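Only one chain is shown below, in structure tokens, and it's the form predicted alone.
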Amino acid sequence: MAQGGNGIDFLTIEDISPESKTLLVRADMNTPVDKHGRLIERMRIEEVAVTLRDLGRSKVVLCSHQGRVGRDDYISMEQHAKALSETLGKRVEFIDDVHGPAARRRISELNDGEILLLDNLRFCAEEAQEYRPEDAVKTQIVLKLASSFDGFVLDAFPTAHRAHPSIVGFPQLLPTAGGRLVAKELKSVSRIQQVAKGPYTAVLGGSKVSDRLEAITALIENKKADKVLLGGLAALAFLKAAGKYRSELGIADQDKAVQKAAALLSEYPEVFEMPVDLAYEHEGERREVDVADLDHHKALDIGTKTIQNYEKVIRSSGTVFMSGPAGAFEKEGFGKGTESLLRIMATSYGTTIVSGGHLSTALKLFNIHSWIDHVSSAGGALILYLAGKQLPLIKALSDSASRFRSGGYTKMSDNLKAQS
């Protein structure tokens, strides 16, 4: 048993005595891609390793999600069971099934130390909604896949804030125990929150809007966010609730995005900081105006002048999160809102967090992820957290561990009869 941050227990993976079990692992592996489709960096398949290899004699059977539907990144798990192999040094299998006969049948044929990764979780149209745990047992997924395993290992920390199927469901039929990347940033934040003062400043871009949306109100009503700090298409979209941006966002519910925004400028005018500047693409070239000048142009990143207003917060702040890249990084010529915000991070006095899987292959490309004292592969989740919110997955490993001590377990066969 372990306690994280805030008092919470969990069962470890000891707890469930994991040797020659079939045992089930969320691992969160949801990887950026580029525009072909291939995986850019490996940052959340190694953090997995390490759990994967404290499983060395169980039977492990790994699933993940992996991107959005409608988006690029809506792949397949293949290319991630090739990218784990070469990571662990051993063969990991995978099959192009989720919950059918297929997957069931290679689950029941497993061996000692064999891994089998299942296709992309979000293939199956469950997994793309939030259920209450006594309304995720009774999907197709937990049903159909409950009765193969003796455990299940949490190690999704990035999908934390989701109360999806396969983090919300299994844990109610299953001893279940977090895993090594769920136990370790439990540690770090709450390590963190402990030396944290204020004032706190959050930087946060990127391409999740209505994410971005949630986290802000969520910091500010906590607390945890004395100012606010807009890049990305986060900052389009309040740039727009204030009639200083023309373009469209390209991103679904649009209007009720601009909507959610303007009522947070309207009720926390102080809180946040705009770009003044921004950054297009020009004959292949970047370009630079300022907003009032951007014309009808696509913004790619924040601009000189931006960069500096922001440093002179950060530099002041006491603790500073950044989630979600200020510009399109990957793109030639727009990564200097980003690398430029990280370094002034980086060389500050103030506490630094940094979040999300694009920022942490960002401060790998600068080379400058050593000088931050938290990185997180988790983006949304991590803010929440930090905001003081209930996480679904925390929440999970909890209850587990309350049932676990009481007997609260039966047989899987008549868990699951329970629950028809």
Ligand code: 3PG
The other form holds:
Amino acid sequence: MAQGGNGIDFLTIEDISPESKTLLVRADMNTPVDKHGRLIERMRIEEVAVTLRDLGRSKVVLCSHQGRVGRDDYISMEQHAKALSETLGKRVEFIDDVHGPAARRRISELNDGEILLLDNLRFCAEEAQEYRPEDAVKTQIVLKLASSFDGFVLDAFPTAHRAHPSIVGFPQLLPTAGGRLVAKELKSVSRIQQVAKGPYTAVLGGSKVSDRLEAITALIENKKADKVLLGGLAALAFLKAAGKYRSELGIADQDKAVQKAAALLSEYPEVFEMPVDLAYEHEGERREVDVADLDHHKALDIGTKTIQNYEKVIRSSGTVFMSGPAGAFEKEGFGKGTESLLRIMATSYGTTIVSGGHLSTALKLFNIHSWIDHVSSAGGALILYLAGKQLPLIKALSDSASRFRSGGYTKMSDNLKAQS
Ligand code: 3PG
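Please could you give me the other form, the form predicted in complex with this ligand, since above is the form predicted alone?
Next comes the full complex, this chain leading.
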């Protein structure tokens, strides 16, 4: 049994005696892709390898989601299997099925030490919906797969905020241990929380605007953000709400996002810092202008004056948390905002936390990874955890620990056998 800080109890891999058992491992290998659909980094794949190495003598079935429907990153897990095989130095077999007969047959044939990766969980529509645990258990993914396993390892910390069937359903039926990544994240965050002091500053960017807006509310309400420095598409939503940005944001729920940003601005006017200048592309080059002169150009990064303003706030903060790039940093010439803010954080005296796959990769690229107090591949999940929200994954783990202690799974395994 492990203590993850904040009084969270959860089972470890050792508690479920993994040797020779058939285990389902829910990881988060969701990775950004380039315009050809190729994975552009491997951080989350390397993280799951740590847990898999410790399950060396089990029959392991690994699963993860990848991307969102309608986006370029909504692809199969085939490349992940190859990348993971290279990282582990051992074969990871891929099957293009999630819970159909082919997957179930192959699972039943696995030998000790073998690893099978299922296809993208979100190819099943159920996996894009949020459920109460008692309903998640009735989804096809859970009904069809659970009886193939002796136990479940929940290691998808970056998906901890989603009540999807693979996160909250399986722990209802299978003894569920936290994987090594979950244990590491909870330990590090608990250490950070012991030393963190105000003023608290959140530097928020990236493209998941509605997630960011939800996170901002949670951070402010829980007194974890005295200042919010805005970058990425979230900044543009706030600028639009303030009548200062004319182009479209290019997101499906733009009106809702702008309305929400307007409400936040009027409720907490002193909290938000918005860009005063922005960068756009002109004949293939970066060009900066004050926000008032942007006209209809599409902003791709924050500008130099904004970086200077944000630097003052970051350097006078006790704790700084950054999630999501400040601009389109993967595009040549538009990484300046993101790189500058990360470098300022790395050399500031406050406690620093950087979250999300893009920023973790950028830190490695600039060689300043070790200068940040806590770097996490989780984005939205970590923000909500820091804001003090109860996350579905964490609740599933602690409920499983209580059920395990009270022998509740013994009766269940009979039910599962009856189902199969
Ligand atoms: C993430 O990258 O934040 C997680 O993988 C969750 O992805 P989602 O925001 O598409 O649910």
